[in-house]
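Given as structure tokens, the chain that follows is alone and in the form predicted alone.
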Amino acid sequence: MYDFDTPAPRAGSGAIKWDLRESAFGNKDALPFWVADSDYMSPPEVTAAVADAAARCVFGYTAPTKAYREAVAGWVRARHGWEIDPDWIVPSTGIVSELSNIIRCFTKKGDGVLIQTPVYDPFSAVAESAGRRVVKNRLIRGEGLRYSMNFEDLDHKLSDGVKLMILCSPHNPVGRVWREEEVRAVAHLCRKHGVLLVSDEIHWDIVMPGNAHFTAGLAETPDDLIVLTAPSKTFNIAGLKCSNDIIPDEKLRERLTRWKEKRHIDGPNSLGAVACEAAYTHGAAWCSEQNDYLAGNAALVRKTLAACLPRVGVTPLEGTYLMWLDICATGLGSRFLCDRLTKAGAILNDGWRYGDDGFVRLNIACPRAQLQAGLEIIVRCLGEALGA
């Protein structure tokens, strides 16, 4: 059993999270629920692998090593059911980073880059700080506020002169985790209409039981995919700077590695790359756990916030651990809220930059107790704004 309720001790360590509280928000003292890192420590299999390579005394410029590569193909075939071959693996510092060079490796400016809103906020930046046109497909809400894709609308979009998708699955931060047969709708659409599918995967170990991630590797020929992918959301690792791009198609690869190499765009760092292969060679039994215990946070917000605030709703949590709250019953704007929530003394995401003002988001990995003391403020701080 692993320990997820002893709280990492990241304030005063230069964590985004936790130390920039006071001059991001003006409130040192808040509880962070915003950025998408963990407060619990990582895998005690993958923090011994660091401060081993570290006892070494040497960090030196460092390549992708055949067992590297493997343990990342073994984590993709164990726990995705994908068989891919190392060779297709491209090492890179971070998802977001990656899109950025994928979209201005492959598209020009003034091309079409889609994406499905509400969602996580850098992909429209990089697109448009690349030049890129962003198009957007619209998930629909439905029953029980559950999301939806609209495929009417996206096979409409497509045609318009979009030369590149972003799949964000599953979904931040609606939380779906899209099925079997959603994923291959969209993979046929991008072949369709001739459209590079790029399928950001960040959190594809991250899912609640009864939930089942289908990859996009699985749904599509290989020359018109890249899926991304990281151990950073599942192992708590971001900081280390290692993710890796799949790229089936030979073309395909050999175009944006090049591409990279003549603008000296390194892969992840020695230590980035170490805590990578410890975590999929050895990250199974702790990823699960975490899993179930996420589904315990995901739970205790549930029941708290329907016996409390019932005018709040909850979007049912699939995958990630960031958790969607619907507040457009209660008549407050996201921005409003969160900045009565930050002077309360808990910072959470406002839906606005998402492209939703109706919601906020909350981060629910961390130590239990740090969530239940979350959640007191929260319900004391929309009970006082709502007269209740």
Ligand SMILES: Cc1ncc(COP(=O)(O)O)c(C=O)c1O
Given for the second form:
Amino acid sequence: MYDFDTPAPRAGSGAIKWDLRESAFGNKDALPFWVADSDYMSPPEVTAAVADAAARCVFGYTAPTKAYREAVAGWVRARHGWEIDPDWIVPSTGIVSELSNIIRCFTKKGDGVLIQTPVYDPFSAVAESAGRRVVKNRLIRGEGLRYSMNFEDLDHKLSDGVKLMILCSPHNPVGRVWREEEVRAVAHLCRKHGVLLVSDEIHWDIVMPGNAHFTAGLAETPDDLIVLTAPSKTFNIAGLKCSNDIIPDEKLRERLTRWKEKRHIDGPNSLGAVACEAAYTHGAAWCSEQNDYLAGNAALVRKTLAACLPRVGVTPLEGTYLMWLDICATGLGSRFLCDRLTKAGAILNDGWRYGDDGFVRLNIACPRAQLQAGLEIIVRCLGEALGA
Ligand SMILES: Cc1ncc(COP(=O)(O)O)c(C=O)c1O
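Other form of same protein, the form predicted in complex with this ligand, not the form predicted alone:
First the chain shown before, then all remaining chains and molecules of the complex.
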């Protein structure tokens, strides 16, 4: 059994989530539930591999080794049932910066980039900063706050000068693990309209019991597809800056590789590569236990809110460790409410930034005692807002 109950000593370590509480929110003592990383330790197998590499003092420029590529391919096969050629892997140093590279490499100024809102806000930021037009296909909020895709609108919007679609799978922040038929339908529509599908699957390992991730890599003959993956969310190693694009089509792969080479964009980070290889080689049991722990945390949130704040809705969490709470009943905007929550002692993300003002996002990847303490603050503060 791994330990998810002991907090990692993050305050004072430079951790954005902890050390920017004062400068970004004005409350240095608030409990942080915002940035999407975890507050327990990474797997011991990963930290041991990094410590071992550090002891050997080898930190020079690094290219992915055969063992690295095979470890990534092995994980993709074992965990996601996708048989990839290790040569399809293009290393990168983070998904968002790589998205920016991909948008600039494969589209032109003024081209449409489609996203499905509400969604992780850097998607629109990287497209807009490259001078691309952001086209929004809104998700539909259905029964029990479960979201689904509006395929009719997607079909229509993809025909409107869109050259690239970013699929967020599993979806941050609405917590959906898209079903096989949904992923296949997206791939089919992209193919129909000649749109490059970029599937951001950074959360693909974080799936709650009863759900199964279906990678876009299995959807269609993948010659117009880039799947973006990383060990960063799964194993809490985002600071090591290591991610992997999987690009089955040789022409596409070569084009991106040349584009990056020309601009001297390289990677991976040497310790990131060590951590990634160790995580994908030895991290399966830890990953499964983490999913169980997160499911327990999610159950605690649901139980507490149902008992104390029944007017606050909770979107079903199928994947990711980010819960999407419906605060519409307060009649207050999410920015205003998050400000109140911060003052009360808990930092959450406001839904407005993702495109839905009546919601807040709660990161539950923390020791249960921390979540419990945060929930007490949330219940008190939202209770006051609801006049309860
Ligand atoms: C969907 C999604 N993509 C990308 C990222 C960030 O990835 P990176 O740190 O590799 O840029 C996040 C982080 O929260 C995310 O939720």
